[in-house]
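Only one chain comes next, encoded as structure tokens, the form predicted alone.
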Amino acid sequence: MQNKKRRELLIGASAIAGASMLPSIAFAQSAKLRVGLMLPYTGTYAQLGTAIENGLKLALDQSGGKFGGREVDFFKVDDESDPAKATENANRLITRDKVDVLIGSVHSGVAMGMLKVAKESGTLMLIPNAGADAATGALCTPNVFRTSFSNWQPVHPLGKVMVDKGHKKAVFITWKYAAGEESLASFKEGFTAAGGTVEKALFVPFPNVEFQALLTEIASIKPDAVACFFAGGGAVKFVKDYAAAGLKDKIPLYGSGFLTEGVLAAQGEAAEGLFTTLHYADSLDNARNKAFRSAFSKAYKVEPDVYSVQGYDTGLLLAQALDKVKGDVGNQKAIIAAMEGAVVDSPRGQWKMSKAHNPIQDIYLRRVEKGDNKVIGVAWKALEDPARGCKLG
């Protein structure tokens, strides 16, 4: 009786020993991809912040449920556009929730402070929004790649189409803030290389929409053309407000695209004739625009924007890097390797990572045309960011 017990205590051992060695060799084999998602789920942002979300999943979705062939886990973090948290934030995912990638965010004042962060620990992240020059520039590293675009992109190609269109001397006018003071410095810089003057570049304090002073100010300078940067509410308001003061009719608007994306409806028949550039526009006439389009809107019951876009593409990188390397996140030099040359087909078109990790892509010129985007060309073929500072490559 004592010999079968001793069996059955080693038999039990034994197993309990086999079994504390398995997990390891288990979790090796299919532990789950941590995803840091740090968004901006409340205030202003948040519809943004969803999109990029919903994008990235469908991405997921349409790779199998898996990256790399790992299921993931996301750790989610409302950054509530607040630069002031987002160390604290980002420290949170990377530590306590120990992600292996981190994703985020609009803002471009959280995404720098997450950027700082990550170059700090080493750990993998990707930008799917924040346009800040410098996370590509001055401040560039090797673990940190932007699917987006820099603030000097969508706006730099309007000059030389301005000037094509006739309009030799312009005002620029802008929130004063980084994302206005970087579009109007890539404006004037492609303005006056098309041979144009910036007669006065005006500003608005953020987010101030109080503009019938600074309308008034357009009114007596009287420019060939006006030029803007603004985005979602405040934007709604500048164009309708710069049509009700009679000078749409007298002197054109042109914007960067973030003037019209999302807002049309809200903006109504005072955005018709407004031309904007942007890397993407909703009537893009590809089978992959047509195909994402199908996908998101069955999948979400509503029509996707350039944010949706931007997640989806986060996804894809980050499918098409995670595959070259099996799912083996450790290995961040092949990771970033398979990143630096992804060519991501995309629903905004082909494109690729410059040396500086920001997207070389096209840029479409778009006319609003019965409440749509429409595009009427491609404003600027290839565009690549200066990536001033930037001694990556």
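Residue numbers count along the first chain shown, from 1. Heads up, when I say rigid core I mean the largest set of C-alphas that superpose within 1.5 Å between the two forms. Source: prediction; values computed, not measured. What changes on going to the form predicted together with ligand BEZ:
Relative to the superposed core, residue 314 undergoes a C-alpha shift smaller than 2 Å between these two forms. Once the rigid core is overlaid between these two forms, residue 77 does not reach a Cα shift of 2 Å, moving by less than that.
Superposed on the core, the two forms differ at residue 208: its CA moves 2 Å or more between these two forms.
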Given for the second form:
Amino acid sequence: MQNKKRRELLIGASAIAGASMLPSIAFAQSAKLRVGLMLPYTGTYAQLGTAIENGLKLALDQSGGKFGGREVDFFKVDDESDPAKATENANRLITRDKVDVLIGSVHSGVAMGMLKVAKESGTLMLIPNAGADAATGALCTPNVFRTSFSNWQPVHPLGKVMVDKGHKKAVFITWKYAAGEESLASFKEGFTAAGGTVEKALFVPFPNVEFQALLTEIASIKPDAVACFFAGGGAVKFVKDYAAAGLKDKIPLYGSGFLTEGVLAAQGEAAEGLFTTLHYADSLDNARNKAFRSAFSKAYKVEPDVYSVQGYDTGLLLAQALDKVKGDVGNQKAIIAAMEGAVVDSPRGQWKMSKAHNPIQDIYLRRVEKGDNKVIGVAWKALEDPARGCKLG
Ligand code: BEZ
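Just the form predicted alone so far, so send over the form predicted together with ligand BEZ.
Following is the full complex, with the preceding chain placed first.
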């Protein structure tokens, strides 16, 4: 284990020098904390990566530029949302850059590659977006925590919302990779339980945005409504194409809330009125959200979104846990205990960690109104991922 090994080396060095252990640990803690950031900075999720980094850095600024009393050196990698490069990138951050903590990523497939490396090396890893169910399910592991959501969570309440609005037959459309497939599975579970039927699931390869043939198919199926998972640049194109195809007023479109996060200005009129479910909404009426939104927009000259909140919460969690061990990253047992017991005072509302290391959080029903994701109500209070197959806790 990387951290254990590093700690043993430090202890060994002080023993050889015949000194007490304390000076070496004090030295280690006065060194800068090495944080590896593996995020997309190019491609359809580029904006999401930047929003996460900015949120994280805002939390760092607000804790005086230090986590656990230590200044931070960032080691950044553009993961390009490419799962094929994930293990190599993560390995480089750990072996070459010797990071103490690995943070990433946005894309579920990339996060799963990172998780494998984190698990093998014992490196502490925080997931600030990617929803891959297995990360806090069948492949959960003590040194990996997620500060965002599981793919199961945001869409699970959507089925009931749609049935309550009178839609019994739906088509689901998404990208063909873990986030899309797991969103579909969760939506189907909730929609079927509420009395609905998914008539057809339609897929495009990630990150393609050629939707025309599938929109024609939707028009011919004529479902009561369409539900979907898209995010980033692909979400802009899908929402605009859906409206341009003349479907918006005929077959209502719903989505997991990523559909309208950070992209409303680009989607314009085509997004107005869309209902989505997510663990955040711009207009959440709590003091924490207002203060966060004002500080974020002042610092970065753009409005924050769910990704900025997740980056911010990653910083809050890291600060909380490292403060408890006074910056001693070698004390992983205590860091894990601190993270497991953490209550994060987030702009999304307070949340705590599940036993599987995933947020237990409210899922909001939102509607796009005048270019804002306006909160309509709580679609599901304190929703906990089922964490199927996880043996932690
Ligand atoms: C994912 O790949 O897990 C993901 C990407 C963007 C938004 C939400 C989930």
